[in-house]
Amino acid sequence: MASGGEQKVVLITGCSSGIGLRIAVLLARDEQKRYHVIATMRDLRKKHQLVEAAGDTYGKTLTLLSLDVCSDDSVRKCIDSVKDRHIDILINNAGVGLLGPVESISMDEMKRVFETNFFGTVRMIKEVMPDMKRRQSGHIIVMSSVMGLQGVVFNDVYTASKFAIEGFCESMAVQLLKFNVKLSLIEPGPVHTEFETKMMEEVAKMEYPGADADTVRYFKDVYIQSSIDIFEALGQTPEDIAKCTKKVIESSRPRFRNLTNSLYTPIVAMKYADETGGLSVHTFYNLLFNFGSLMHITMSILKCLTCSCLRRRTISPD
């Protein structure tokens, strides 16, 4: 597979839908044709949405390969199929969610989340990093989340997987800097995707054996409704996140951490303002359990708090 002269070879995981699909298409449609995009997904039978969105770029600036980030063999075979195993930009986007009372979630389900969100990303980085270090060139992008910075109730295991990858990348970035390899975290807040919508609908209908009645009620009647309010007020689109990611790739000095939604800057700042952790814990407790009916007002206050100086600390899609 040729790199196309001056084209940068970009490999993206998890491209069957959502953010991964939008990043792949946006880069493949670059007017200057600066990128040769290798879009990957675990099941190629789910390629139709990507192929349709790619249009005439498919087979030209965008090609498709099978890749399962949970399999050493699959990852190795995929990278081996790329000419000279040369990847200029690796975008780790593949991920899975997990939502609900922790008492009702099996250990196997929790391990599946870590296998994809944490070990899947580590597996990809391990495979491409030696070549990048030898060439003293490359950029590794990791799709993290604001949940990698701030814990969110009923997202305990998903949050833990994102905290883990943030810690891994923070450590790795120091070493890679010595080899002129860049590492950047993209940290979206709520994103409107088919995945999120479907998950919300499913969890509202499910039973949660092992969890007490009060916890299930708080989850279904309080948390789910608050989440819908938050998505309506703060949600971005996959296209927004794709544009933010492209900005990070094209920056001459890309930042390590990149919040995509300026409305989350006060939330993150609140956590770091109080080293005891009490401020953020009690604030989120009150928002969820005492002021749930005022969620819309709270979202409006957050918008007012997000002045231009805070927006400069985020990567805006526009």
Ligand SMILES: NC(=O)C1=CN([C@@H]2O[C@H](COP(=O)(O)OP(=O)(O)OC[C@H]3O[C@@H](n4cnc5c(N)ncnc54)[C@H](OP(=O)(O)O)[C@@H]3O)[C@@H](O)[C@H]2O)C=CC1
Contents of the next structure:
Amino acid sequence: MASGGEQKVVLITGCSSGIGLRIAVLLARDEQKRYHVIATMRDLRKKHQLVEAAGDTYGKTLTLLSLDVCSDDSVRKCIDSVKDRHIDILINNAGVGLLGPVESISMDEMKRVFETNFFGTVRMIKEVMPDMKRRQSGHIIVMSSVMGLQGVVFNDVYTASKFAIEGFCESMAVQLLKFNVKLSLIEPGPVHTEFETKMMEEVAKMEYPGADADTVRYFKDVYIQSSIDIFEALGQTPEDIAKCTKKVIESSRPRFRNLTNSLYTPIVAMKYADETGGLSVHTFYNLLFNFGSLMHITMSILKCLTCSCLRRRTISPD
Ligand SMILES: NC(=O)C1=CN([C@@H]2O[C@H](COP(=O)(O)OP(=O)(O)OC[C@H]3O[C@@H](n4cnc5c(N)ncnc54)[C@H](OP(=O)(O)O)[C@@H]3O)[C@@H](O)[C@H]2O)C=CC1
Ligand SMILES: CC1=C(/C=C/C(C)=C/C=C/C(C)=C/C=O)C(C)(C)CCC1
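Structure of the form predicted in complex with the ligand, please, following the form predicted alone?
Following is the full complex, with the preceding chain placed first.
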């Protein structure tokens, strides 16, 4: 038990892999044992990776519960099973990606993304926030994305789901401040997790019916190739994001927005440098369609351009 205070109860969604798993393990392994981690996942048959990574913290500072963010029943049952429903820190991490030409994506697939990324997070906050407000304490963390701030071609629906959650949180944060409840967004750029692998597997097997041949070619031959370069040049590890999240939790005055990748900051900065939106739209167009083959070099230049001023605006894992 932590000396000089109670352990904080941290509930995390989507811990079967990737960022959620790494946050759960990092907090459970805290040397001062300041956290009791409730790691949740929708399918407990996928617990092995987490259990292995948790090592001897499993059953001590880390416990496992089943939770599907898309189900009212599952969320209610899970929170009711927590002692006194007391959660100090809620980490909304569960999320799914969706990539490809909009013409070939069914409305049901699009709704599934919003059900998980937007309504799933809202459902969790709705369930946990009233107790936090009553206690006048708590911290809600939301795993957003750089795509919550800026659109990326062929990620139209995923981007929209993250924009939606950014808008929701930006509104919510003001009210919560009145009740001494903190709300922070974490905004990673590309991160090497199953998120990336799952999407690449999808792309390999999909035919993209409904989209014309040129669009499919731009998507597969131009976007996907550039995206691979960008992941290679700028990709962070899930451990990096876990460290950034821990820093935000442990900060005495946590920021509302937390970009994690200083190499991606110049890309986001374009949005704020030109409020008409022209700069980002035309730069992205040029990067993709005019200098596509130079993406490697472009990414290197981007690294050089990342001045210390921009670095200071991100939360670094170290
Ligand atoms: N990887 C990246 O480049 C980036 C990711 N993010 C965000 O980070 C978060 C975590 O993604 P990441 O770790 O990369 O990807 P992973 O695919 O590795 O992890 C996603 C997790 O969400 C879970 N999940 C999906 N649907 C539900 C649901 N209905 N209920 C509960 N859990 C669910 C998955 O569980 P299951 O195994 O059952 O599918 C899995 O545990 C997401 O919100 C994503 O949008 C943000 C920026 C960049
Ligand atoms: C292709 C391309 C881009 C791609 C960015 C990517 C691939 C970002 C991935 C972010 C992820 C995976 C976020 C998850 O939430 C840029 C840089 C906008 C520039 C224009 C061309």
